[in-house]
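As structure tokens, one chain now follows by itself in the form predicted alone.
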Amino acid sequence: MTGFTRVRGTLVCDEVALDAIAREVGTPCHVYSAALLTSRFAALEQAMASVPHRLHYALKANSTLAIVRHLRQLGAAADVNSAGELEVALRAGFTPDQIVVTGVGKTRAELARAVSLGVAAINAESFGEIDRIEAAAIAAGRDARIAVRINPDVEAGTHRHISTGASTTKFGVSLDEARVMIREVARRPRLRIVGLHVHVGSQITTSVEPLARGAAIVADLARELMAGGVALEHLDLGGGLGIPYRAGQPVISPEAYAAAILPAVRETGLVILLEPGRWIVGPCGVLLTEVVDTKTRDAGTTFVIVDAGMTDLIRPALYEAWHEIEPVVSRDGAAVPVDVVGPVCETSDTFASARALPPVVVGDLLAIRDTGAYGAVMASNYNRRPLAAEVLVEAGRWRLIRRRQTIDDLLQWES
């Protein structure tokens, strides 16, 4: 089996014991399974095999260079949301024609860089952005390839912080605005419309209906535009496929996902782009952390205090998100409810409340599961805490892919 399993009571990653990694690298530490990353990418590729397609991995999920490079080697393309992610994609070996640039607030400098490189598409979010892309194209003396991001006014049915398809959010333009925008672009010789883009939200687990509706809306618009002479090349259907953060949580399979979105778009004959991130990398990572203290209040609450904090994994504090937590090495004894908390000076620095855990003592290691996406990539230096180390397990061996940050690293730009 690939990924994280137990061997004689010890949690391992692809046959490498996690406690052995922690002894060498220290904690907190993110550990990733290259084998699981490979198998999950292959599963999504297989589900989409019946149509021309490209999987543009969303770097916002995890932009650690070794992870991005591994996905490029598997055949992924790239989806980037900032100048920094664009440069990571280039250093990972992606060519500009494999990169889609998205994001609701792209700066002039970011647009100029994307245009000068000749990226596969810039997902345009507004009329003003069209003007700025045109100015960059004129300055660069080359055409800019644009996909218009549609806001389909579709509720994703997920957490409000990661729902992006409703008309009340900041993303994209309405269908009527898109029609006007595309007519306007057609009059500008340095701009070329190559696609349409839609993304209704992230971590969709209970119903394929929002994904299917978003796909149908952009497919209908694509047919209308092509009938009017617009030469589109692709439909970008975004991401959104969720993962089971809770053990036993039902989720949408890649096959069900493909069955929901492909009927609406297949007949357009266009290349289908997807922007998977969390679904590929989320289950491929764990955050290792050491128990540094325990204490029990008079009211009966027991706190298990660990050396990882919201600076290493902010999802529980930001979204009240659930992550499974388990000891790396099992101890005998009945599970009891505890609060697993970090050292950061915030009450929100809590990974789990009233969570049933087997007995743990100071010095034990815990593994926080499914942190491959939106874990290390959302880390901060609050409380002047250094960024955690990152490790990739591959072919039965592990290697450090990002060393632990030091206080000298933190202070090198200050005087």
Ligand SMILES: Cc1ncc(COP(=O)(O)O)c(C=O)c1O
The other form holds:
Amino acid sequence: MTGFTRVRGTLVCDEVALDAIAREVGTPCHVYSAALLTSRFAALEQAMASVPHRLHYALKANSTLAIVRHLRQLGAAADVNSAGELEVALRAGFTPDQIVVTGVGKTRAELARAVSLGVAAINAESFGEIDRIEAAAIAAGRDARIAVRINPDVEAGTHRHISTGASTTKFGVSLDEARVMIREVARRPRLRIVGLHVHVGSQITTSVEPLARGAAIVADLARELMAGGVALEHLDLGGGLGIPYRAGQPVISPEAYAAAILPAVRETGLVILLEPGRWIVGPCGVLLTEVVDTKTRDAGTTFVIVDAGMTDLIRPALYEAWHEIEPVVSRDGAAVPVDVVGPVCETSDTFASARALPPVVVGDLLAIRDTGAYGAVMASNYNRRPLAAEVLVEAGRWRLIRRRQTIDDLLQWES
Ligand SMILES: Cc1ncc(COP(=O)(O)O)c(C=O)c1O
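Just the form predicted alone so far, so send over the form predicted together with the ligand.
Following is the full complex, with the preceding chain placed first.
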């Protein structure tokens, strides 16, 4: 079986015991399963097989070079959100025509780089950005390929910090603005509208409806534009498919997702682009951490203090997100409610509150599950904490794909 399973009481990743990795690499440490990455990518591909499509993996979810390279080798294309992600995508071997560039505040330098490379599309977010893309295209002496990001005014039904499709958010332009923008672009010789883009939000688990509505809205606009002579090539429906962070949590399957979005877009005949991030990589990673202290308050709360913190995984502090936590090597004994907290000087540095955990003692290893997406990428050096090591398990062996940062690394660009 691929991914993370328990064998004789020990948590393993594709047959490699996680305690063995932690002993050599130290903690905190992110561990990823290459086999699970492969099977999840294949499942999404399979679900979309009935239409011409491309899966532009959203590097924002996890842009560690080896992970990105693995997905490229599987046949993914790329969605990048910054100059840094663009360079990582290129170094992972993507060609510019496999890359779409997203982002609500692209700088002139980022636009110039994207235009001069000739990326598959720049997802344009405003009238001002169209002007800046045109200036970059004139300066580079080459045409720029643009997809207009539509704000469909759809509530995603997810955490408000990761909802992006409502008209009150900063993302995209309204349908009316898009129509004006596209007429405007037609008069600018260096610009070509090649697609429409929409992304309504992330970690969508309860209903396919927002995803289906977003798709239907851009499909309708595409038909209208094509009837008016606009030569579109693709519809980019963004990412957003959620994963079960809680054991047993019902989620939307790739098949249900495809069945919801495809009816509206299929008849346009356009190539369908998706920008999945979390669904592909989220379940493929765990964060290994060691218990460094325990203490029980008079009021009854027991704290399990671990060596990973919000600097290694910020989702619980940022969105009160739930991650399953389990000992790597099980001990006998009844589960008791504990607060699992990190060492950072913030009360929000809490991974779980009143969580039932089997008995643990100092030195035990815990695995925080489903940290493959928005884990290592959102890390920081707060409290001068070096970034954690990252390990990829592949074909029964593990290798370091990012070594642990050192204090010397941290100080090297300071005077
Ligand atoms: C424009 C865009 N595309 C794709 C994604 C990836 O989303 P997810 O990881 O939920 O699939 C995001 C995430 O916020 C996004 O903003």
